[in-house]
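Take a look at this one chain, the form predicted on its own, written out in structure tokens.
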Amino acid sequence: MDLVIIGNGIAGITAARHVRKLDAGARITVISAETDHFYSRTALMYIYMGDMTYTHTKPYEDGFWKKNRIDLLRDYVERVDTDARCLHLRSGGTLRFDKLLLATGSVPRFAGWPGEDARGVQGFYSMQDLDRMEADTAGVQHAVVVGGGLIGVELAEMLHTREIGVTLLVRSDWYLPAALPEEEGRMVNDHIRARGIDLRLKTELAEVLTDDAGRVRAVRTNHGDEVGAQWVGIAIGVAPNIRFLEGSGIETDRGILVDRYMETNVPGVFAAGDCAQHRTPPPERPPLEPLWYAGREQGATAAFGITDRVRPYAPGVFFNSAKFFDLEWQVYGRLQTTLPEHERTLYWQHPTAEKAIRLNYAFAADTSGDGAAVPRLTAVNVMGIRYRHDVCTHWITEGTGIETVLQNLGAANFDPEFTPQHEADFVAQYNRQTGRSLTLKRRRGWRQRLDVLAGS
């Protein structure tokens, strides 16, 4: 089998590794125009900040590819001919395939603002974006970042480390409203402002203003304010990188349409990662999932389909994590920021420190008892506190009752030793609000964790 993978991100390389394990005889070629080798895209910001080099971001030694007989080709794919089963490369050649995996990622999304093509205006996704940012922010005094998502706050932090003033435009009332409830979002607002960022809420970009050389000199907001800036970062989201597939016969919508085995409408052609769109998404999952964790699982799923094995995409409990400057965030389960009618939430926030715990739960029939509805955990959201992945996903998967979770909540804590634990405060708050008299039975520790996972 000749397998060609377009894209050397997490989805493409995960697939390559799994195919090699499943089919020792497969000939595997990975095409990328971005870099020679796979690197951790989430670490790009740390290269700019001086904490890491490109070499540090590569999970595998350069000899890994030869050892595993994975050929790397630095080129662009201009066109896919599914009838002839070959790729047309920008360098002028063609490459034949038996099986094809499209793992082309995404590209920064722009909104068609006047002046958005000016020099000094860019998105941030690839190594080339990092190089461009490195060049265009040299000597810059002030920058504007547009967008209240994860990339937006990353750009703000990157610029801040070089003592470049930053104005961050966010169109909503609080940061990341699609993922964070209001209380946590406002905590992030305060955290960003405390780092010296000029955070402007309910504010959108209206126009990019340029100087005589065509370089950005300022932006105008939807309120008519003019903000001086020599560099503008666009971070309003990403779109699947699929334009090169026009005329290929591969069905697309917003992304490349795939079934639950990550296969497209063309037999033997698969897609995974940011560029893939599920025809029928798994329960509580969106059709498009531009997340590192989802790309990894989709790449593994595609590998099984490529090697003619049956394993549908089953991502399990949703998980994501990020860091807003110094403030860590983790979420497990599908957190509803606007609660549906059948869900409830318990929220605790430290009175002075940037720490918060939220447990969402829903009522479900108790199949082991009389069938009465009991409250079961559906999502965990923590700010400034680390919780164990296996414990949280175990509770959500098992549909553990909310009071059982509360009594054992300390076992989920994964903060460093001697860091104060606050689960007892959370339980005490619950008792005051409900008149119950629960006690915290478990605290942080590996034995406590194992007991929870064993159900003891």
Given for the second form:
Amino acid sequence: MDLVIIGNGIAGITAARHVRKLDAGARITVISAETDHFYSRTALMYIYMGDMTYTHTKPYEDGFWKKNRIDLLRDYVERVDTDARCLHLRSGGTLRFDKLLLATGSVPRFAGWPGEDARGVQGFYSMQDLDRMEADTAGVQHAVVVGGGLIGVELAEMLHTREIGVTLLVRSDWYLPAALPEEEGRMVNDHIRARGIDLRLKTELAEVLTDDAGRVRAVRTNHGDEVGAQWVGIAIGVAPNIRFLEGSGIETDRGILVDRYMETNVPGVFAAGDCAQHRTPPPERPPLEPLWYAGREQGATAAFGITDRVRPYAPGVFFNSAKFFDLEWQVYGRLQTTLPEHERTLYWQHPTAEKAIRLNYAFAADTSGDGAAVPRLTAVNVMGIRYRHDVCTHWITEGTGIETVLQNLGAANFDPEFTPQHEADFVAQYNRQTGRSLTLKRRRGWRQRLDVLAGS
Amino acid sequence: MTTQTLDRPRAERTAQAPFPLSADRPSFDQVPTYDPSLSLTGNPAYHPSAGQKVALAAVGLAALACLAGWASGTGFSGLLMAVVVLGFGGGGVAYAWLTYGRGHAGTHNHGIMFSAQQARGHAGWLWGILLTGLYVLVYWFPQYLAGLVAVFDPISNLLGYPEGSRQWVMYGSFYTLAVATMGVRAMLKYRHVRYQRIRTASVMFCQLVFGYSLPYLLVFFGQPELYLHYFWPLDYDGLWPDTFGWMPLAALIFGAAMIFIGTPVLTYFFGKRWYCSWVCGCGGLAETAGDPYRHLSDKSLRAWRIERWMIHGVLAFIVLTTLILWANAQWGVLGPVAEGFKKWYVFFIGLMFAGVIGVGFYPVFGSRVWCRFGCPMAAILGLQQRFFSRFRITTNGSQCISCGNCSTYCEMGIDVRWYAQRGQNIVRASCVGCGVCSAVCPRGVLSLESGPLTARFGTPQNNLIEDLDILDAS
Ligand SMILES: Cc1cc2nc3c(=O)[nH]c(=O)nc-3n(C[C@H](O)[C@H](O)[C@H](O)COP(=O)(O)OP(=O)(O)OC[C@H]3O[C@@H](n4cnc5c(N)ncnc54)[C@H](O)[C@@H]3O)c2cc1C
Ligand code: SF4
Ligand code: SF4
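Show the same protein again, this time as the form predicted together with the partner chain rather than the form predicted on its own.
Starting with the chain above, the whole complex follows.
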């Protein structure tokens, strides 16, 4: 089998590694126009900040690919011919395939603002973007970042380390309202502001103003304010990178449409990662999942499909994490930011430190046959505290009762040793609010974790 | 502006610009995004404040005092010693405070890769050569350092240290000063993690008390100079026959009990970290003065292969040497051969490796070269940790984003990310449990823990199938 993979990101590379294990005879070629080797896109910011170099961000040594017979090709695919089953490359050649995996990732979204083509205005996604940012931010005094997402705050931090002033324009009332409830979102707002970032909420970009040389000199917001800036980062989101597929016969909507095996409408042609769109998303999942973790899982799933094995995409309980400057965030389960009728929330916040724990739970009356509705854990959200993936997922999958969770909450703690633990405070607050008298039975530790997972 | 335009990628830009092909930018490997220059730091954001400049000036003054002492030969040593200690210590602490102590706590390794001094630039090489040169002089040609040695005469006089071995007082004083000053820096740098504060305090305490004050106090009271935190085989003569001539019996029993009973028991419960990053003086220097260079360790598979041969080779060497020395002491059969073994061990391993290469090359090979490739104590602890210890670094399910911070800042050159990204626990002989991988991870993926022996490796979470083998022969 001749397998060609377009894209050497997490989705394409996970697929390549899995196919190599599943089919020792397959010929595997990975094409990318971006870099020679797989690197971790999530670490781009650390290269700019000087924490790491490009070499540090490569998860595998360069010799790994040859050793595992995965051929790498640096080129740009101009066109996919699904009838002749071949690719047309920018360098002029063509490449034949039996099976094809499209793992082409995303491109930054722009909104069509006046002046957005000015020099010094850019999105942030690729190594080339980093290169351009390095060149265009040299000597810059002030920058504007547009977008209240995870890349927006990364850009703000990056610029901050170069002592460039930052105005951050965010459309909503607090940071990341799609994922964070108000309390946590406001904690992020304060955290960002404390770093000296000029965070402007409920503010959008209206226009980019340029100088005579066609370089950005300022932006105008939707409130009519003008903010002087010599560099503008656009981080309002990403869209699947699929334009080069026009006319290929591969069905697309916002992304490349795939079934549960990550296969497109063209047999033998698969898609995975940011560029893929589920025709029928798994329960509680959106059709597009532009996340590192989803790319990894989808790439592995595609490898099974490519080697003709039946293994549908089943990503399990949702999770995510990020870091806003120095504030870490982890979430397990689908956290509803506006509570549906049958859901409740328990929220605890440290009186002084930037730490918070939230447990959401639901009265799942419909599933309990015995009448009494047991409130069951649905989601865990922690700020400035680390929680265990497997323990939280276990509770959510099992639908563990909220009071059982509370009594064992310490077992979920994953902070480094000697870190003060706050689960007892959480339970005490619950007791105060409800008049109950629960006690915390477990503290952090490996043994505690095993006990919980074993269900004892 | 309608929502419809908002949702569409901007056509022109995606069509043209994003992929400058080979001609523009052949590879990101060859061309660093930012060039470290000859300056102390190439970090474009590094503008030392007035306070930082004053602190640096104090350090510079101390360096000048060293030079002056060295050039003068002897004389006004009390004054010079005060300037050296206060300049390096006070200036260093002040600088660390101004850099890490104020403002927001958190992992801030920004600019390290732009720093010529920390990223193996010209300044790093120069500093490495200078340190190495000093080691060579201290070990083999102390007469050329007479003036510098004399700077610490106030201490040597107090102790009644004999002429001719006073360079060890100078060396010990600098060593301890470095651990103390840079220890404060490490505590400030990692102050957001309590594990780091406690652990650093522990290595500083052990060096200040067991590595400096206590031995000199013993000397002051006319007792033998004992270092209670070093045991055979790291303190190689700790169990050699000659030791019986001068070491108090209690100290010998303590040393033997520590290596044969204390070490396995403690390592079983806590991993080798109880020693390597909490107690040991070599580890203490690495964790404090060596911290700015921790990322320079070699992460390649090749280095790992070399490591396993070398460190176990050294262990075999010291065991053999000790056995031969004892056989010789008992039966006197091996005569010169035994002496030869001893001489070569002391020269190559004790001095060249542990000292000259181990510390002199900090700015080139990183801070734990000796601990990783050469230390026989680490070899023993490592075998115990790998095969019989409750210690492991737990990986938090699937949360790893493969960013590489953990591997980059692992001073032992362990490719932590390899395990973390496949969702598997890290059980490695060389891990000294410094905890920095856990501290720098931006996604809360790693935690140092002890638990039952069973299942401590864990099963990979993120690979639907067993991954390609990391050590597959090529
Ligand atoms: C700065 C940044 C930070 C992020 N941080 C996080 C995070 O913390 N957590 C998280 O979950 N997610 C994060 N993400 C999102 C995550 O990185 C992506 O979801 C993931 O990398 C997508 O992987 P992929 O394999 O689908 O595609 P990509 O990694 O985008 O790989 C696609 C590759 O294909 C190449 N390509 C595309 N078209 C062609 C063509 N026609 N010919 C040749 N090559 C082509 C592209 O150049 C690219 O190299 C972040 C993203 C960015 C940009
Ligand atoms: S693996 Fe982590 S704890 Fe162990 S030596 Fe490396 S950085 Fe330190
Ligand atoms: S474990 Fe943490 S630091 Fe290491 S690669 Fe994964 S996310 Fe990055």
